[in-house]
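Next up: just one chain, as structure tokens, the form predicted on its own.
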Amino acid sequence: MIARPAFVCALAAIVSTLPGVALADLVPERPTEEVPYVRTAPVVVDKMLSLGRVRGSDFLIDLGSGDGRIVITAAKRYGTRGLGVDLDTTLVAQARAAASKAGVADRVAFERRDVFETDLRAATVVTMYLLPEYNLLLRPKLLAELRPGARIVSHDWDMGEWVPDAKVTVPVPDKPVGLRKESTVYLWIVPARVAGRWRADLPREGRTVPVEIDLRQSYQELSGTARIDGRDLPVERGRVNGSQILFRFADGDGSWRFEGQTKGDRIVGRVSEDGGAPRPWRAVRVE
């Protein structure tokens, strides 16, 4: 379900903070399309639920709310704790009143409210049915306001060079837009940030090596260089899901691959080299 939110221009202020990632990114020309109201199939709100992994343990954000049958249909089938905000003051009348009428008002909130100037840093899974340009000018903010592992779910609009983690196609033979009538539902996961470098120390045959790992990032995408007794090997495989972190780098002709979670300025987890038994691994942040 799409909202009418107002445009917010001032983004540039976080560009310094995401990895990878231009000012000309963050700040594409303003739309002009007022964005329609379009519900939501019930078909799309169960694929974007169970794309989206939503359990009662999350907080649902759904930006651009309508009707608010996202919010409610979670909170109905898993207890889901929910804020729907709209811009649309009829549309938030009707969604509290459904709210009630379901028997989850205790559960789910309905605000008139900007996307942009929505704190979104409780919600662990965020929804949206909004319009390209709106995905584009959000995405800075999902990335600097959500934490590592939420999970980020749009019907029918991607983000742009963001590669969706998980993208699905779904029948909707009575779409009331687009001549197709399918929708495509599409899953981010917000990666942790792990650009820099860092040093560890990395068992071998009986004693330590000194490694020095710079590693690049693009959204989930690692790259960079791992230094290791004078010689500079490229990282190779790289991947951040949420929090957890996956590289490797040849060495001569083997291998050292890398696992392990995120937690601020360290990592910690498992190497092993040349296929050989995994062996605990940390590494700290130092640039």
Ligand SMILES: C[S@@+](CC[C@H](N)C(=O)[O-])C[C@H]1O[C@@H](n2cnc3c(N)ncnc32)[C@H](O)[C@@H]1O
The other form holds:
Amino acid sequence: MIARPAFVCALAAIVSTLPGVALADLVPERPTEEVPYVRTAPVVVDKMLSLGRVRGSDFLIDLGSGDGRIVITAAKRYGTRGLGVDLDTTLVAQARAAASKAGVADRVAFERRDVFETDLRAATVVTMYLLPEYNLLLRPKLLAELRPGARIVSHDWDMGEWVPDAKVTVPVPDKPVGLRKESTVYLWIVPARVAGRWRADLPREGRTVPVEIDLRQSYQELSGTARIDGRDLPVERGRVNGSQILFRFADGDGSWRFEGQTKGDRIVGRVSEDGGAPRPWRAVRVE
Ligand SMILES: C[S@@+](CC[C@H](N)C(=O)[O-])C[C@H]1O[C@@H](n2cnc3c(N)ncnc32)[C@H](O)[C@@H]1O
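Here we have the form predicted on its own; I need the corresponding form predicted in complex with the named molecule.
Up next: the whole complex, starting with the chain shown before.
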């Protein structure tokens, strides 16, 4: 499911022409460039928090937290608990002092830590203002450690071929970097991992019809085949929104539209045939 960053693909094309050289020898495991300290403008902090639908029940981690403004604003405004990590000890101390001054030191923490060595599993929201290469190197970690439905909000840089779920541009007349006096804010919702083979019994005309569904996943996009009554039918309009899964398939006798919630190796939801009344549906993963 996790594809290589574009610069790695370009490298692969070159390496394939070099005898005796393996791609793994050349792919950077660590970033090749340092992220400079640039503050996110308050208007962009506001947009990051609203696009990420940050609430009091969230736990927010800011990767490369600078003076702590994103974590502190979320804590002040919504009561959100949070953690900021930064390599720069002076900035970590500054962020801790700012949290005390803002009266949120009981809800937030700042630590000197490398973003690549930060455990993200507790986060329901991750924010970052890094560099494109960092986003691509962090992408597999974010997908592996964050739970389905967690939100990732990035200032200015995308995630390569992982298409954002939302993207907005904010005018920033006094932006200290770049020629464009605006910032782009991206949102991704971590999709449940549903690739694999699933088995279900579908209600049809008073009987149950067994179906085996082979799902392939590329981030939020789903494709695959459904084997029903000995026929393989393409899975269409498949999508994963956090832990919600949506798809349909059609055979000569009609079309089935599925909606369900995934939980580990189970999906529970509703299926409707030819736009009829939805009926309960469940599936279990078999591979
Ligand atoms: C562009 S600033 C963003 C600061 C803050 N998040 C904001 O939006 O205002 C990036 C921050 O990431 C920190 N940083 C760079 N590389 C890092 C790494 N590998 N681990 C942790 N922090 C890092 C820098 O020290 C800097 O404070």
